[in-house]
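Given next, in structure tokens, is a single chain: the form predicted on its own.
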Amino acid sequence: MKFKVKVVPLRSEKLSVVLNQNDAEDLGLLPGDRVKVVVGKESFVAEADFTEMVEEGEIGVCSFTAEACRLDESCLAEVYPVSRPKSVDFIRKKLDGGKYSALEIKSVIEDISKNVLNDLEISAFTLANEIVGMSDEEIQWMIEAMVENGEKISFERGIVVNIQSIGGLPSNEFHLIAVPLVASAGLLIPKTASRAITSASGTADTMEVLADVNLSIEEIREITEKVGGVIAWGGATNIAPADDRIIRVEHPLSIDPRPQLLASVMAKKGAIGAKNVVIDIPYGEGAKIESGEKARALANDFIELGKRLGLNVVCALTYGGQPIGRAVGPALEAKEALKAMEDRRGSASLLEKSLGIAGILFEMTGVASDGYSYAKKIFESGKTLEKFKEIVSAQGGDEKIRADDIAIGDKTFTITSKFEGAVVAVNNKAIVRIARSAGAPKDKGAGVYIHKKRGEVVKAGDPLLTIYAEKDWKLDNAIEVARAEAPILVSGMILEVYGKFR
């Protein structure tokens, strides 16, 4: 049957179409069934639903589908029912405890990449990986399929390296320092980063305060070859698209299966041509990985997969028992990182991590035998700041911007210590909940600043945490969360007193 295309005001991040109920019945369709839509010489498979928003003889498409498939209301489309994809049977096999063959897992990933599988089916795939698991061989095949079904970057010159954190910590903006530091040494580092899903700011959210991160594959290549590095949002490209679609369903399920965690990192590093990769694995109370034993096991998995894929992988196990820096939220983190580069000093843990991870890359590539000392020398020379300004300018930002120019939320509230003592704990998850309640990451100026971290001495009345927001009602929400969560715990030497005084 032929239909006139109509763009309808529906929000969707997947290929979908809507039909009039009578047309759907003529085609023998039920809600959620798939159809093949042919427009001229192009075609795509989409989910079909029914609505009164379209008349008989019309096919409704949301703006996402219209843009992705280059459709407008002058188009005519032919619509045919299609059967359920074979990859659904392969997912069922895994749920029953089976093992994927190379062809089966590649079929699943290809269908996810091309929007053939719906969110329910991708959720089943993700749950199967969480419950049943995957062998190293299956994970390798999945990574290869993710890379094959997306865009790739190749460079004609230079040594291509990369860094990646498994995330899960607030104030983890070390990439903004480490990337220009590495690029200053002549290495190529095309860093593709994520936006926040459950955190207060992803690396892409933080960098976006200073420059455009919505770069194409070609722009990433050109900027990296021109200035040595880039910090871009991976979601603006088509690098390993299956990974982004899997992440989308992981969030509401609140799971991050080991196979997916490994594949997400390794596929994106492989697709950008990096041969030497450092993976940051923070562990500690409140981190994604809480024990050293689990962190070392994950590191071994990454290293083994690296060997299978021809990548030289080194993992840095880092302290994750509290936020890395002191600032949490896009503008606050950008301000803290830029200020550290301007002053050539700053939060000890933030600089230690930035220099340490850059130093590992220098040793891996033979740039220096003592990587940390070499990284420290570059940082203290001011070359890191110079390179960062080059990267910001190349990505369309203002290279003259200073940390003091970055605007942060003007609605503030400071939590102070009620008594004298020392900070014994900073609750990562509570800090994130407060920052998100204040409006981060959507409101760039929202977040929190941590005045006192673990081990630091405080007096009664000293500030512990300042909340920043752009709207009064969001500040009120954040204050309420902070009062309920106790984000920073202060204790004296005497914890409790038992017994009665006579």
Given for the second form:
There are 2 protein chains.
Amino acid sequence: MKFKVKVVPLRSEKLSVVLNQNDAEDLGLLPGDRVKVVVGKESFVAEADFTEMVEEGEIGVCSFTAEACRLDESCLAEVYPVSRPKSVDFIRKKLDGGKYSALEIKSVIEDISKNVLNDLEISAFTLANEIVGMSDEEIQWMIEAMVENGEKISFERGIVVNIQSIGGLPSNEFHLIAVPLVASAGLLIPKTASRAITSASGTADTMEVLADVNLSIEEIREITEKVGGVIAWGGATNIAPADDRIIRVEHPLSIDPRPQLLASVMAKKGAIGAKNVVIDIPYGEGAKIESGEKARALANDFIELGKRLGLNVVCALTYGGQPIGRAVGPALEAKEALKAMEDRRGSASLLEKSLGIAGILFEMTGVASDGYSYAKKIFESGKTLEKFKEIVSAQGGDEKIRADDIAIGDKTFTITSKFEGAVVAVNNKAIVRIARSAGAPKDKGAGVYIHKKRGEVVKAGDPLLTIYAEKDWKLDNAIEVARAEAPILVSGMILEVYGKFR
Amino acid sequence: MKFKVKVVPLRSEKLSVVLNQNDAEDLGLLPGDRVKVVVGKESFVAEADFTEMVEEGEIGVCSFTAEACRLDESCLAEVYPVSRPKSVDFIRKKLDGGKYSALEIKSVIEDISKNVLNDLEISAFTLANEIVGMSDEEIQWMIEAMVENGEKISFERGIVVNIQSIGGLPSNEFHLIAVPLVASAGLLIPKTASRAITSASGTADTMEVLADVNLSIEEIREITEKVGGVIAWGGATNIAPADDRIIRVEHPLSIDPRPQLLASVMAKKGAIGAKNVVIDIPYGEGAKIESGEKARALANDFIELGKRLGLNVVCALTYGGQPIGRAVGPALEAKEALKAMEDRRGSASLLEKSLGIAGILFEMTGVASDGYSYAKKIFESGKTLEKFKEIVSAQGGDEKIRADDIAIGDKTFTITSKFEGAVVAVNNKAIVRIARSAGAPKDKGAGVYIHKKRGEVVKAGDPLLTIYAEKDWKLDNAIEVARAEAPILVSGMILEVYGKFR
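Right, and the form predicted together with another copy of the chain of this protein, after the form predicted on its own?
To see the whole picture, the full complex is given below, headed by that same chain.
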């Protein structure tokens, strides 16, 4: 059967076509089935969906597919059903409790990387790995395949190191300090970071306030070789693309399976050529990992995997029971980090973490025998700020930028304490929900500033937190969320009142 | 934010809206998130997707949503993000290895029934149930919730019985004989059947050759009370709708998890008020169940579940290593069944199965002490044909129809044996693929007729199977599939030749 090509206004990130229901039945197709589309001497395989958007005899293609396959509305296409990719059988095998061979898991990851598998199939893959489990060997093969099926960097000279946080905490912008600190000691640190998915600001969102983060893999290599460090958005590269696609299906199911968490970190580190890696594992109430026991188990997994992959891994367990710094949201966090570098002091937990993690890298690479003191010396010398500005400038930002110049949202609302007492809890998740309601991460200036953290003493009327927004309606939303959530608890507070007074 | 409603040409079976990417980010939405849409005093919750089809400030709704919510392009809508349904948390709990409470599984099934959960969520539910497993109690609650959240029939008088095959075999049209046979003994048998998904013809497709099968639940009740039996398409009713939605996500993953197989059969039988049920479990090479051991385990599961649900269940294990009758495809199967009733003889395996299963029901309900003989007597008396015609007529078909009048595809191709020998295998899956390539089930007249079954003797040149199609290009496709598949093996055949002759 010959079909007339029609370009339809669907958003798609992969090759897909739509057919009229009647034609689809004629071809014996079911939703999610794949077809081979032949146009002249060219052909491609795409997923077929059925819609009212095209008439019988027409084949609809989204603009992505039209462009990728050089189709226009003058084309005629032949369409044949094709069987589902072999990799789906391998996923089935895992669902049935089996074990992947090296070739099988590589074939699955290759098909995910090339957008051959659809979201349902990727979600089945992820769920099967989570529930049935994967051996260390299978995870190793998966990571190798993720690296293999994407862009890679290699450096001709220098000691390449990296830092990765498993994330999940607000105000965790320590990379903005640690990366220049490490780079100013002569190590190479090409940091690729993520944007926020469910958080208030990813490291890439925060860095973007000051510089361009949409860098190609070639730009990442060049800048790192020139100034020693970079903080780029990993999503602008094609590093381990399978990982990004897997993360996309995890959100709707609110899952973060252990094999995927391990693979996600290690694949990205492997691809950028780092040999020495420090992984930050914050744990505590409201963090991704809640107990020390689980944090230590995860640390062991990372170290073991590192050995298999030829990466020297050290894990730093950090306190994650409240936000790290005091600022939450892209501009607020950028401001807090830059201010700390300008003043050579700042939020104790933010600085301790930055210096501590840089220090571990200094010891791992033999730069210093007392890494923490060495890091502290560099930081206090002002070299960190100098290096940070070099990085900002190399990434197309303004090297004269000062913390006070960073614009934040001008719609504000401050919540004060009704009591005298001590702060007993700062609720990570509530803080993130408030900052997101206020517009973060899309509105760079939106977020939350925490005036009082756990253990700090407040008097009645003292500010607890300030909400910043760029739009009035978002400020209103955030205030409503803050009122419902009790983000900061002061000892002696009555949390709720039950029953009638008379 | 107020959005202008725009009706967009998307096919959808559930409430869904599309927003411009920029607006979605402003609202803090991620793909798959849900929104509350408020129009005047009305509101509804729908899944939000992002697309180029609408501009900023517009909200796109498919025609289904527009109709269901009485929206048109003059409407203004307010849109708020809402959190995901509680039932998703319950699915997460199962993913983590937990057990559903009665209230939890009921909430999941209710949300599936009402189309609140999306395909990714339903697939996670199905996979979790398969891999983590469900206790008998959880399956019982799931079935009760499936029945509760759908239409039900109850009969004021009479003994209500039913038959269900777990399916998966070609030429399995025995319901067309067994239903009138049972009804002619005075029992009530309201049979709801499915259409083919991956098979060549479902019982509903086959019956549709002779009568209308798109009956409402009220019509099913009335016809059953009037003539004793009915063969309707279950999908035209709203019986256990959760089951249909679950089946829809199983196909793309090629899964058929045990809890869902059990629930699917039992929920449908429960909803139509049957108290005595015979379940046909064919097993053998190329059937859904391959070993006798697995078939017996499944039979025990059905019987145990029946006790919990107050249903009297007997399972009939039958031979499924080859097609039941000789005809495959809607019209061919209808013709074969009708011909058997006209002639009072026919394909031995088809008749044995029909009489055997009807006989079990006669013994279960006390109609006869030797059910098989009683069934045979009725069948040979011609009463089965008479009752079948009453049913056909009550379902709007032509009661004068004769097997020879049933039109089948006029494009044919016969494959003959190259050898003398005995048939050693008829490959179920290959036969189905050939019939589907020829156009079944969409083209009613398409299919396959098997001249020689296992154990039968052939001479060189004897026909093995004939392919029927309504369109030349489909016949060509089917011939190509038949050539690649070796659907019928004759002893002594060389299957493949390896190596060079010189």
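Here, rigid core means the biggest group of C-alpha atoms that superpose within 1.5 Å across both forms. Residue numbers count along the first chain shown, from 1. It should be emphasised that the depicted structure is a prediction, and the values quoted were computed from it without experimental measurement.
Of the two rigid parts of this chain, the smaller turns against the larger by 21 degrees between the two forms, per C-alpha superposition.
Taking the core as reference, the Cα of Gly40 moves 8.3 angstrom between the two forms.
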